[in-house]
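In the block that follows, a single chain appears as structure tokens, in the form predicted on its own.
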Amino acid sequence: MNEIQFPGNLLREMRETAPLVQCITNYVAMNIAANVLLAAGASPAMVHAEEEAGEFAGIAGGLTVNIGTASPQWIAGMKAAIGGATAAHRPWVFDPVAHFATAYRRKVTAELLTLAPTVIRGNASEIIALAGGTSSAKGVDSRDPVELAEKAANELARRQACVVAVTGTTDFVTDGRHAARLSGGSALMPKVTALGCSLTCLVGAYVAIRPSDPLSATVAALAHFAVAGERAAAGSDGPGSFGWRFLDALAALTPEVLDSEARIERL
């Protein structure tokens, strides 16, 4: 794989192409995830029914799958969509929300991992547990620092032959050979519902325009989020004002500013 590219080039390309991204996400995240993609420059479609998800995945540029509000009907739609995306050689991104919390989630996650995701994005606790380690988390929120998840992320990336992104106060992205750390964002971001789930969808948009280099695409998505979060926080009084300012910041960010303000440590 080539060196990690500057994110500004990918942002420019994404806005020029406005990739259609099929987002199978949870009830809580649908609205904000759609708005995040629109603000960033992509086109979201929340298509999850088994009867059409597979066909639609062949039309979309990329697919994202989030098990936050899993149910048998939704899981069937996820599998159909993954099958359609795979048949059409489209990338797909997996968000294993609280996969360790119940036996049902563990079973579903194990099944979806066999379908070869292009990227896995999760918090530190999710990635540690997914790699087979012991996490201190008990629900959807991470209780482990990103630094403790870096070894697990590398192991998981090599085992799954995919990109793994661990997001939190800092972010860590790896394909098992090359890696990067990113800083930025805001402490207000965890106070706004489903921003992490929305980030998964944005990763899907970037990977859709650069499926041959999912590492650079994932880094670009995380950089876009981090810089926009930092800029939005500067004028915010709290989570409410941060929410709309963040959407504005995603939309206002230019490729040049993204390259100059993104704090990416290539490892």
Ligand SMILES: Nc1ncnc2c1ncn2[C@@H]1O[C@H](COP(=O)(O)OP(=O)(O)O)[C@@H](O)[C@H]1O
Given for the second form:
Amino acid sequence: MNEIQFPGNLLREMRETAPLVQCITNYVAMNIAANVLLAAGASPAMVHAEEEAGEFAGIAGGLTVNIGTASPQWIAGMKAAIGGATAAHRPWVFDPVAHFATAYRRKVTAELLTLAPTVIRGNASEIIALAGGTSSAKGVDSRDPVELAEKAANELARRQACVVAVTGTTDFVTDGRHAARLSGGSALMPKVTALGCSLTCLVGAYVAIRPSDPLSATVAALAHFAVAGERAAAGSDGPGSFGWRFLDALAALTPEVLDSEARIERL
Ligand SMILES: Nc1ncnc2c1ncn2[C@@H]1O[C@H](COP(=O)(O)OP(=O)(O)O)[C@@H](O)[C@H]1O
Ligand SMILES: Cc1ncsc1CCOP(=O)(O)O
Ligand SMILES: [Mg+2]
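Following the display of the form predicted on its own, present the structure of the form predicted together with the named molecule.
First the chain shown before, then all remaining chains and molecules of the complex.
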């Protein structure tokens, strides 16, 4: 048993405070991630230019950084934003999309990891490779089960002194001392592009609400996705209708239903 908080109170605060979240994500994800944050109750802003990203990070409650379609100018914007967030004592969340795929991605990932992310969120293949193991992935989609990534996640969390979230059929979250497994969601979720990237942005929103407890905040974000995903899948014909039903389900979810339907196993 551990101290991970129930997610309902955090969702209530999300709706009351609508935290401003600076999202530096990829071209594929920008629109869906902004809609996911609005549906959940947060206020997204996609601000990535080096000239303004650091300044903006000082007014945002949290920052998220995603290397899915990164290029040198974007990396400069990410580093400026992380510098601004760090100076303002704001949390930042890292999504290492397919970081193992090319030498360029490996280099920028190594650089960003030295800047002390508060949370790392990735799929199982990404987390296994980030911890130094061999993953089976070829691109942005995972080809490894989450269970295989749990040890890697714990090692990475201890090495980086941060929270690590691994997502897939089940999810696993750890800070290297306490951990949780979450079930729920739907097999339709990986059939809609950039839902993982959008989840990373939602982790940024919850961590903005609870910067002092990033483990509970990350669990709350994953629980919000898992319950909304399960509810949305119930009436869906396929990825298309799931996509809009999922946004509706994120918005309709109440703190009470979140607490009663979230399946969180505290480890
Ligand atoms: N087979 C599945 N069953 C239930 N939920 C899933 C499944 N695959 C992914 N998810 C959910 O989809 C969301 C995105 O996770 P994932 O697909 O692992 O990220 P990524 O898009 O970065 O690869 C998470 O909320 C995760 O729990
Ligand atoms: C398809 C694609 N290509 C580069 S980034 C990206 C989106 C990946 O999104 P996710 O990691 O959430 O599946
Ligand atoms: Mg991803």
